[in-house]
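Below sits a lone chain in structure tokens, taken as the form predicted on its own.
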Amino acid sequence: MLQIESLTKRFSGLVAVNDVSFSAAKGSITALIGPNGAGKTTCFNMIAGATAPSNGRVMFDRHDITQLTPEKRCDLGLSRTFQIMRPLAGMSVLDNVMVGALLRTTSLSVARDEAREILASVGMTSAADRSAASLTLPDRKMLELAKALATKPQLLMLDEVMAGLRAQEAERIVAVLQTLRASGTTILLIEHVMRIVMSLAEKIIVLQQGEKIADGSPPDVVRNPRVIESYLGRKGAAA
């Protein structure tokens, strides 16, 4: 589904991302990791349009996309989320989600009953017609993934969606991703949670300084010594 090939990102003097090259498979979960300032955004912007690559090319679903702008990208099937929740504050949560189901309809009747059902795929009904400004941080970051969820994605790409959650709060994204995973959909995720990366990807990245640095299934990434060096530790490593 996507295959990047030695993606680099160049500001002045400065290199962001090196030379990466992955793939992520059609109906699997990839999780991309490493420290803070490993270059991880930087990446997922460039395979989502946002930032345009200075080496490298992104394939999604064996076509070239790495000249496409995002919204060119979203019509094709590639959805994502961000950091920064933005929801549109003075709308409703059923409003919010609309907007992107109207990218596949030009029905308003057929884009609420579609957001309708995307929200109580999330257990966010009860939420529907609530103010989106007026959302805790767990609902806004289901509210985010309800958004993206609405472009129907082949792809979707997810920047820490689950960052800040308590335990119990992060389990219910992870319950949607296991149910995506299920449907065919493709996923490539940001996080710093090894327990969720360890329990949902099939394959991990770790990036450090840009640069990749291990790319496998999670037993054989976390026993990689680089990894465990500049990324999880002795005790990360251990659990």
Given for the second form:
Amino acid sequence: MLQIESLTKRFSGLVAVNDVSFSAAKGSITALIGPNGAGKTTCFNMIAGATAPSNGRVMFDRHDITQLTPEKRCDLGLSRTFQIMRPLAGMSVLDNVMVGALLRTTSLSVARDEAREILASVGMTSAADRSAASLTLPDRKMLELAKALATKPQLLMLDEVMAGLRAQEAERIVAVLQTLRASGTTILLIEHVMRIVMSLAEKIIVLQQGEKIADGSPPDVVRNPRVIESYLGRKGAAA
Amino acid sequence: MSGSTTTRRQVALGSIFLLILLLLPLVVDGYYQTMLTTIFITALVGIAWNLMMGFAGQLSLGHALYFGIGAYVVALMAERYGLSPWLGFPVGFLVTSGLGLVVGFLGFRFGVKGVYFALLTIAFAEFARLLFEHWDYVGKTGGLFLGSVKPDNRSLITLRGSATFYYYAVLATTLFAWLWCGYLVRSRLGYFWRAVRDDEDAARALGVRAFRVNLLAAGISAGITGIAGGWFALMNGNLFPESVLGMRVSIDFIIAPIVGGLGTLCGPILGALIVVPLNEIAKEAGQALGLNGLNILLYGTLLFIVIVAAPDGCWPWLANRLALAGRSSSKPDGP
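Previous: the form predicted on its own; requested now: the form predicted together with its partner chain:
So here's everything in the complex, that chain up top.
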């Protein structure tokens, strides 16, 4: 579904992402992990089209999408959330989700119904008419997810949607993601909560200082000496 | 929910307001009719400008460009070629919305945003003013004058006539533009405008084609402003580059929507009702007292008061008082 080929990003001298390649199979969950500053979000931005890569290719559904705008990629079925949440602050929660739904329909009433359904699935029905600017942090995270879902993605990219959430709220998102996977949606996530990564992901990519140091199934990755050394630490490896 | 009662109140109060405006010329003389027509023109440009600023989030400080070009197109076609403004208005609309698209294209294509976009719009307006001030064909700084209305004039053909004629004609135009904009901001496009206004990158991540959506706002806004300019030309009978294309015109027109309320449909109308009479009073007071520029001082004071007392503008405040607002204050996009 998604294939990254030697993706590289240089910011005037600093190499944020260096020659990273990996792929994500259709209907699977792939996690991108690594310490702060490892280049995860930069990698994400290049896949979503928010940042142009210095080198390399992004293949989506066997098409080269490296040159496409973010909106075109979204149209093709690639949707993302932002690590620093970006609610459309002047609009209501429902309207926020409707903007996403309106990508696939010209009918406001269809979009409104779809948006209500999605809000229900992430447990935000009661917040539908509130201003997006008034939401608490967990609700903003949920709204990010709801907006992305509204565009009916084939590939959903989540940048730390579960960071800072209480266990119960995180469980709700995990349940939504499992349902999505079951329906054939491919998911790529950046996540720090290792417990969730281990239980959800089929495949883990570990980045460190812009380079890929491991790529494999969760058990393989946590046994990898380089990963233990640089990221998990001895305590993480034991978990 | 009280949604439908609110809607009924909105329709009822709106109809009463319109009825008053329709009957007003029966009781007020030409002087006040002309002043009211100026209010309508100000409201019309305010509605158009607000579409860009309040709904799509693009700050234009050069709307005089569209106002002035619209005015000159309608006037030149009528005066030089004897063509009816019925033809002049569509041409004026096309020319000015085309200009809006050009300015928008340059801004949006090359990522010129915010203050820099505002500077770009000023530059274009000033360029047009300078061009017109040195262009023989349009009468240079000496201005362009429409011939006096003939005795056998038929207003419905020449679109020129008495103060009462302009009153109803501009009222109808403003009403039409208001309904059109109301429809647009509630449409799919309106959702995209507000999304782009709030956060362009987030909107694009949701598949909103920001470039196209922004261009549409600029084109429609410019076109409506051009129509307003055309009415100004017909009503005034004379045009000077400074009086329709000048920087001052751009600034004057944005005071009303700001005072009334950005991102609201009624704000520009309420704003015009406040700003235009105040300006007239201040001008007269200034002349009587020999204090030039008193109206500018008053403008500043008014803006200051509004910013402190009602930062969202007067309309959201008034709408709350009249119980016209929707369920919560979270919807600044109500009528």
